[in-house]
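A single chain comes next, written as structure tokens; it is the form predicted on its own.
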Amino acid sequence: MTITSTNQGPVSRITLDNPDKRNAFDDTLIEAMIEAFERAGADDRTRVILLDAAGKHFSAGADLNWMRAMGELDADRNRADARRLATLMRTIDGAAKPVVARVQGAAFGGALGLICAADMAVAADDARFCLSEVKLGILPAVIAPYVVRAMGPRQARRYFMTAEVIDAPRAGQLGLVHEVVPAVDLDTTVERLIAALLDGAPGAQRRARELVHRADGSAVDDAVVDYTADLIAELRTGAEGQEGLSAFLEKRAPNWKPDRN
């Protein structure tokens, strides 16, 4: 099982549920999440969608064996696969109900897209974040519209290029998450946010996201989705992408990394 979905009164809880693989996602999980978010959004009983993860880590990002396999597909199938990930991010970003992300442990690569597409995020103080794609010869293309919106273009340039690990306090400063709290307080903080959301008018909350997108020009339109999906499809079939993914899976240094011995 890749995800579980439960209803707890007015809260629909969507849980990444493959802790043995650190909740890494592939095409199966992507499809399951799209379906779960659409179902929760259409459920009249649901007022808030909670996105969380089972186990020690939120998500290691994309499963690299799946990524390498996608890079070996023909151009049309590769592009179609990339667009499904873009559809997932857009589905979360445009969900019919407010989305709260609860984050613990590692949140790497595409996991930051899930977090930044959510309306608000709370992280444990020992959580770690990383936009690690450049080390694999690719880029966080599909998630970029949401991550750049959260942290701003200047900071995005740095972390897209360096793949530095970002600790939880720094993630809070950058705007990747709204609150950083001790792990023991994570659930109570999430519950407090949900309670605040339940006190608001649901119709106005649905329009709030639209208002913000229009006010700051951050709406992700079809042209942006097409560009980002086409970019990652191109990069993961290219020489650097194939070398980076192979090097990681073979536990060796990629050919562009300097020898510091």
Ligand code: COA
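Numbering follows the first chain given and starts at 1. Please read these numbers as outputs of a predicted model, since none were measured by experiment. We call the rigid core whatever largest set of C-alpha positions still superposes within 1.5 Å between the two forms. What changes on going to the form predicted in complex with the ligand:
Looking at Asp44, Arg154, Asp74, Asp216, the entry at the hinge of the rigid-part motion between the two forms is Asp216, while the rest lie more than 12 positions from any hinge. Rigid-part rotation between the two forms: 121° for the smaller part relative to the larger (C-alpha based, whole degrees).
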Contents of the next structure:
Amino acid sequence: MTITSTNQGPVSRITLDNPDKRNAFDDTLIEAMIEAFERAGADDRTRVILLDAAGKHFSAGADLNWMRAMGELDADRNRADARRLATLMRTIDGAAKPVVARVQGAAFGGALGLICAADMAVAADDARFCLSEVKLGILPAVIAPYVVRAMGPRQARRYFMTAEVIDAPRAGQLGLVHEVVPAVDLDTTVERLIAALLDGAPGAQRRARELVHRADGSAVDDAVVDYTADLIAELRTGAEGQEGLSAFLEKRAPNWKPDRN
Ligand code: COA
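Output the form predicted in complex with the ligand next; the form predicted on its own has already been displayed.
Next comes the full complex, and the chain you just saw is listed first.
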């Protein structure tokens, strides 16, 4: 067993579940994860995907036996294999539902890619992070787009080169995770984020990543102005926007809000 998937109402929980191997990932786990994220994304009942891990550590990143064994494959198979890890990162980044990561213990190497590809991450205050690849003679290559997006290029240069261990408070400052809380508060913090997500409109949430991407601080040119104006014009006249605006003005809950009685 490498991962476990469970459904709890509107939450699909995908758990790295190979603690004896420190949840290190090889080709089998990567395929299982891609499949689980696609399935949760396509499941109409699912509103939020929770990514977490069994055992003491979130994940030791790529399985180093598997990485080393790539030296025996031909170039095409080696490249194809690397692309599956890149596909996993992109699948999480583009998941059809918001993704929340829950992190305890060590999150090394590729594990940081999973965390940074998620929409939001909560870590226990004793969690440890490391981009350890350079110590192994490799680089955090396929995870770089997500990690650099999270911590920024200047910080990434340092940590890609030094492989220093990053403690949880520092990971919070760097933007690798959104919240750092005592381990006993991890679940309630995750639940609070999930509750907030369930209160929001699912269609609008689906468009939020693209909006952030288009409004990420690069030049505000005519195309960006057009895009943002068109987006609000579309959303406020759409069924979901009309429902949300009416619900507020009529002092009632919108129709997507779960009944918490
Ligand atoms: N790939 C394959 N096996 C791994 C692994 C990895 N990424 N990380 C740990 N393991 C194995 C260890 O070799 C050890 O195997 P053994 O029981 O046969 O000796 C077992 O998992 C437990 O590892 P250990 O280091 O004793 O566990 P720990 O709880 O003290 O520390 C880590 C956990 C994750 C901090 C530590 O294992 C580590 O630094 N791993 C390397 C992580 C890394 O650099 N990943 C980058 C991948 S690109």
